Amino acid sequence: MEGINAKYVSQKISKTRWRLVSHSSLQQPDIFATGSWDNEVNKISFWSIGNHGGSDMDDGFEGDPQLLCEYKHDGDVLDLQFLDQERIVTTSSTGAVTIFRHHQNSQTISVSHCWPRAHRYPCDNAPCTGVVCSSPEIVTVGEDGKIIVFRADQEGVIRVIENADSSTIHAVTYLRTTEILTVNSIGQLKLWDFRQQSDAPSQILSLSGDRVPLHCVDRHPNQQHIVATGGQDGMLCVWDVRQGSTPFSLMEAHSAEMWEVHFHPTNPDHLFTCSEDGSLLHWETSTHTDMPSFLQGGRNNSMVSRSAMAPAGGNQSLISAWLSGDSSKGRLETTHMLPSQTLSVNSLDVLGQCLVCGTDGEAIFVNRQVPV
């Protein structure tokens, strides 16, 4: 596999995330953070793929990721998100939520704030399974079925939805500024509107038939009503939250649990999934014509009529492609992104042309030439 660097790190990696680059700059990301799990001592680490003196600019490829700094983490890192350029938020198997600051001048890490045992059962800690950030707001979910809202600049808790779920909430993401989506262990996708005082979800969608646990969720960056989830059966589900209460399309993706799904943030014709089966897939909605995608809106009329509500400037072909999900017609192409099936690929992140993933094989893979 061309363009992939593998770095063996002697830690099972549970989470990998790129540090954000400003929208105005065209630069590729150069720093990412990782969290580990199931090790004697777990850590969060910052890595650089920048140019460290040695220049090999022919292929824009400068060798292995370099460890910048690391810090002991209490419990398994179950989720990790950048709050801003200098701070990350982690969630722990101990139920704690912690903000760490990366001091780039000294390459050190310090704890900015910690909410220990934020998620808990009456007699025990409850793992905090997911976090999403929109600085200064931080939203976490847990095995205890709670949703908790924090602010990075305040010590207390802003809001708790105590009985948000009777089952484990596995993941959370923003739908819009005031709305979040959660997925749980009985195959449900729930929408929550923080403008409402009510502690009930504003909408519940669910898998029909077997209630397969859902592990991950991401929403389309431009068409917020399109949502992708993955779960225990390895299927990729695409939902249209504006209509229906079941997935719009189901696609066979992996032979074991799907741990993460991510639309490409700036080119959402592309989507990436990773799994317990050791694979990382790149999904691309393809239209097999030379016509630019923004002119292809009329190819699938039944789909276009369903997406007539697309916002101005919306990419019609894109909507019809993700919401038709018919890979047999060549609308979707999948590519394996890793050289061989390894142990579980637990996490991935993609930004610009750069992809990073972490595995139970104690490896981090970086690809800086993702064809998007």
The other form holds:
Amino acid sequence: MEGINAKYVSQKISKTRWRLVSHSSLQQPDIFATGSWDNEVNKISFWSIGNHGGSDMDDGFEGDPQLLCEYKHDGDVLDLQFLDQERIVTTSSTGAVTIFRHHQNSQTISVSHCWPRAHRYPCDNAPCTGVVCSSPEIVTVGEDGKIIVFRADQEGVIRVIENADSSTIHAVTYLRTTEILTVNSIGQLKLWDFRQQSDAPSQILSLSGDRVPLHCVDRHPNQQHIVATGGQDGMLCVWDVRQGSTPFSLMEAHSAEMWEVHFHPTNPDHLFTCSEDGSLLHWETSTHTDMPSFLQGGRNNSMVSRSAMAPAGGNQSLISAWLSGDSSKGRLETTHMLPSQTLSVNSLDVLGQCLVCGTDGEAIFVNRQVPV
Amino acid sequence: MEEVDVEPAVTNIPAASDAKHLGFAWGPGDILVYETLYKASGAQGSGCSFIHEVRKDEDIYSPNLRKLFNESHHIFVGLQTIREDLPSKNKKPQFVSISKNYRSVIRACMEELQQVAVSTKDAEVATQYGNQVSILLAIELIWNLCEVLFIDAAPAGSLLLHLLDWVRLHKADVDEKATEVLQSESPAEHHDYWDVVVSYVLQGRLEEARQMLVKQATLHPAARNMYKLMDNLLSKMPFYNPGGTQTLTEFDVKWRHWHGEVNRCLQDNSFASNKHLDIICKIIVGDEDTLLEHKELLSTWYHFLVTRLLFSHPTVKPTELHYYAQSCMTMFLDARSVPEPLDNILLAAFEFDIHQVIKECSFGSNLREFLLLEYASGLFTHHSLWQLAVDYFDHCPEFGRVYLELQIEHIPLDTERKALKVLRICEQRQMSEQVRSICKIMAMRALRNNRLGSALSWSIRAKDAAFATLISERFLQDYCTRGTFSDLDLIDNLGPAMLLSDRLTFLGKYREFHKLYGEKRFSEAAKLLLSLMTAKIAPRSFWMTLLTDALPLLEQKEVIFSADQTHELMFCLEELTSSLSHSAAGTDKPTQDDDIEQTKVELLRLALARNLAMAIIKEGTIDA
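Starting from the form predicted alone, produce the coordinates for the form predicted in complex with its partner chain.
Once more the chain from above appears, this time first in line as the rest of the complex follows.
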């Protein structure tokens, strides 16, 4: 496994995220942020892997992440997202939602804004489990079953959906600009449309059979109806939210909870998952022919999907390779990305050709040559 | 590696008042202390309501050492998976490489600590880090020796070479001095010059010694022959080559021959005119007295041991080591000085007494398991490193599981995510008791915060039917008080989880009844309602509610309940009222509630009778 090394950082990493790079430039990402958990004093940190080729590394390997700056964080960092080039939003086990600003010149961090008990119970703290943002809007979800919408520049909350869920909401992602998807601990995928005034989900999807809690969700970057989720039993499910209330395909991915699933943002034939069982998998799907999938519209694909449902509507919509995913047919390749078994891999992020992940073994792995 | 018999450290508890008795209780890694009145009899307790937690300022909380723990854990886990079916001789290189891995991790940690110790301005912190560095240094020294003697188990010939490497690795100041000398203007006239040359010779680095001597030779052309002779002797000293074709005996012969030649030079007084060269000659012939004269350069008795062996007995066998070790130590140390713990450990290693080594390093019995248990228990007290401890416990066949079971329930569970991780650990090891207990804790917490869905999800994970029943009761209570269901998203989507408990099944089915009614599928709703009562899924306490729900169905223009169904309903009503009257028999006077009940029952009877009539007529009518 070339190009992947462990950096031990003396803190269990709960989240890692690459800083966004502008799409116009073809630069590889160079800075990522991490959040820790289960420490007496938790921290958020910014690291650089020096892709700009500026400073030369005196010690360590080329690409060994260097700590730029760090800041104390109250409570476990349960989720972390970049709001823009300089600011990150974090959610805490104390129920707080905080915006931190990274000052690049002085390499310091300051708190830009904080909503201290955004998620709470009447007499207790409720951990805030997930956040997604599309600047300046921020949406958070928590163990109290609430969905809260903030704006980065405003004090109060914009909207609260109380009792959105009777169980814990584990993750949230945008489906469209006004629609979000949440997953909860009774195995349901819920669609919420913010244009509607009512506090009810516009759609509920779930697996028939056991109500296995779902922990992570991600939307296909180009085809907005395709969503992947991962759950407690380590199964990777790919759903088509336009039709049916059950997933299109189910794949056995891991032997323990799957913590994160990510489509590659620019090359969505690649998917990455990480799990409590200490492995990080790279899924690569390929269509039957060598033609890229977007050119196949109009042809009757010979692949039969598991549920054998023809897509609705007269026009043959693009059948994504994911929806026909069937690992037994050998069209789905999976590779382990980490050299050996570690403790739980809690988080991963992939951008361009760079992959970063953090583990409970207090190590960060960076791979700069992901084959996508 | 602390001294065994030292004065115990005194810790003052500043918050406790003077001259008060303190009671205490041991915790997993700390002590809880409280003020108390210690009296034989009479009132106990004191006015102070504080409990103090006293915790040793353990090294495991240092961030640098945490890296050491994590990296060594990674190596440990990898080590355990080495396949058992490999023959031992194939495993040896693997073990050696793993040992080197461990050592490099220790060295890396040491270097980091050293950097921090040097760069910090706080003197106390610097001392603390300095102490840690010296401890790690000693650890690595011992480990290296153990790797040479036990893991690599080098035979005679290679043994000395390995020991030479070991000594060279742990004596870095020679190179520092050499650099200083060489960088000076005239190295041969530097006051440390001869020290450097002698140190090189003592370490068997003859090539470098010769290079240094050349510089001296150029300064004294008159004594050129003498220097040439010395250079010749030094260049001809044979070193055993383990990979070569020469056997040990052949090497021994060659070495004796060379040794004889050096001895002749000494007897001939060839170097008598140059004190330094004379000393060097005596050293390479193995003269103990000369070696002992250079105690400062050797600095440790084990260096003395290795040098002595190099120049007098290079084919030493492992079993002979301890003779030399003991005698060297005695010779080297003054009569007054006492061997330090490190010396004892190394001596034990030379004597191939592994148990003694371990015993000197720690106290107590010498089971690998005991050591792992101790280490892991220590890790478990750490708020974060407990995850590493789990793997160590796994590899303690006798007591590991028991220790783990006891300790795992004490981990504080602040978030669901942490609870999930702990649960996964318990489930993988079939610790079902702990699974149930953890799920119950989380479910109760969820219930207290009115998160019924979360509570249900926890009881499903634990397959806890009793708790599922409890949750269903809550739902039903909510319904009775408010008239509507809360958390419809949960009840509507129970799926197979419904079967976990009867009460839960009833809840699901009751909700289904409501849905059918809402969709105006009355006959199906009616059938369901009836089955709930007749199949005894509904709890008796709820029957009144169900019958009341049946009322609107009975009052419809259309006949919904068939005659048979109406009979059954009546039967249920009778059952209910008879049991009610039984229980009400003891009460004094009818309350208002009883009146309402009575009215309800009468209404029901009327409705049922009317329905029965209509049903009989309908069923008896032949469509024309």
